[in-house]
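In the form predicted on its own, a lone chain appears below as structure tokens.
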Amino acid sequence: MLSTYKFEHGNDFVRICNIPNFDLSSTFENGQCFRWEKISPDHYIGVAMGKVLEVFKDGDDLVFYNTNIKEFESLWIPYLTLDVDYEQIKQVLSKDPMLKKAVEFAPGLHLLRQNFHETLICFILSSNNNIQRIKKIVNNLCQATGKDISYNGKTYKSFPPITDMQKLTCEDFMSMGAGYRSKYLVHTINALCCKDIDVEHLKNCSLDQARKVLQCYMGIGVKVADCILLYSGTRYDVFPSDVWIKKIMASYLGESPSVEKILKYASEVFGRYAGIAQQYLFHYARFNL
């Protein structure tokens, strides 16, 4: 897959020439991540994996600043899932008429492989919440305990490791805007510091087992577990089901389908690409239903 890309690079930039179907807005603004900021159309700066990355579209090219080719290959290609053959996946998914519409609506949408702990904390915060509020709470958390990262005369904050968050109290999280989720965070962070999750086990066990492992932690139900597994790049056979997915899945299953019915259908019909199908359907539903 990587051999299909042509790279130009220097000490602090990487350019991917004529990259097919990578759209910044549908990737960074679809609810899977919370630390990318839009500078202008097709121009973003994000904090991820302990780094600051600037990216913008230049014609058919993507240009990345504050990185070099060695780091880009080891860190950003996996993070941006540039090693995934989306064209082949889209061909498979587009056999379904509704998914064909969704794929054509956002052909450049990519899933991200985010840090597992960051994804877990962010999606505990996502419960009964909206994207802007989640971003604000996550920013408050990073400002309180993250490490400084300097770029272009500005100081950014990294997402803190679990061990650094252990010192935070329920009152601290409340002051950041986490609300009732504060007690979930304190409980789960302490539990993870005592015994961390084996991510390799989550990849290799059954989906039901992976969900059950995550649901042992306070604040994680089936939907949040699926989000954590999907947006950390741990597995793609999940199908997070929120209000938008329930709306669009009604066209498949009839009015007001249950979560159990949706998950069963997604597993049987979309299979190992269920999570990618979910992202196309979710993004399409938000703008068209």
The other form holds:
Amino acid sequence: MLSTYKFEHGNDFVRICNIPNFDLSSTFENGQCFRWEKISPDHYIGVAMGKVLEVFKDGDDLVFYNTNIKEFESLWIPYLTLDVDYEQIKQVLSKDPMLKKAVEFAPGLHLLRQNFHETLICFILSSNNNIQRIKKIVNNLCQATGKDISYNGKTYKSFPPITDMQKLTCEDFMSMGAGYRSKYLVHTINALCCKDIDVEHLKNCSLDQARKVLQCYMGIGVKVADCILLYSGTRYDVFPSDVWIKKIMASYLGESPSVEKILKYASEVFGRYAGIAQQYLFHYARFNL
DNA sequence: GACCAGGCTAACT
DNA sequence: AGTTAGCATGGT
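Mind pulling up the form predicted together with the DNA next to the form predicted on its own we just looked at?
What follows is the whole complex; the chain from before opens it.
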């Protein structure tokens, strides 16, 4: 928990002392985010919220560069969900034997609370696509439309706000490699610029209502809606069901279970932590099935 | 050349 | 309401 962290910090760095249960690779390379670059094992640089952050593991410490303690507490602790008690959640989830294995496989996995619009755009791009290609397209988008951020003599790009993406045409997105999703992006970005989504409402309404709101936008179905809700930290009672989750859920529900059946089972068994359970399962499935 | 990847839309019964 | 072809692209 947050209160137990011990910090050392200066003008341009923050060190969290003794935080053994945060793993960079299983957090940044589990398909929830697309803008973290591995420099070397346990050493990453990423762009989020218009800022560049460098992080590496030093024994049981985590060291963050290009930030200070004030910014770290207001921005990066929520982003990295360092304010969430994963020990308690993992304990609850581990009552299920499959999840026990999945949690033991990646005990340092954290969900992220990412910018809502960025998550929405990235997961429209994710449909019938693979993670490597999604990263490439997102990078092309940021290069074309993002703002410069310089750090350590290098220029990085922020993820553009939707108002800046409104000028992009279908052909622009095609040239970035977005393929048939280009049309969805143009349509949805326009709709969002006309009338934005009330994220607070998405938190307070029922899950079915939240899914319905998102599915009004072109390119968003049940699976993408659940990803947006989960990876923006909007709600955790979701269960994004892609091909990997369908594979691993077959061990609970028999061969090729329907999405309906999966969602029903997940909400009954994993309840309000279903989204977190899904993330451990997805990561486990990708590396073990 | 098939088949696959964090699926969705549109056009069918 | 439920089922299915078609879709851009790059890697294996």
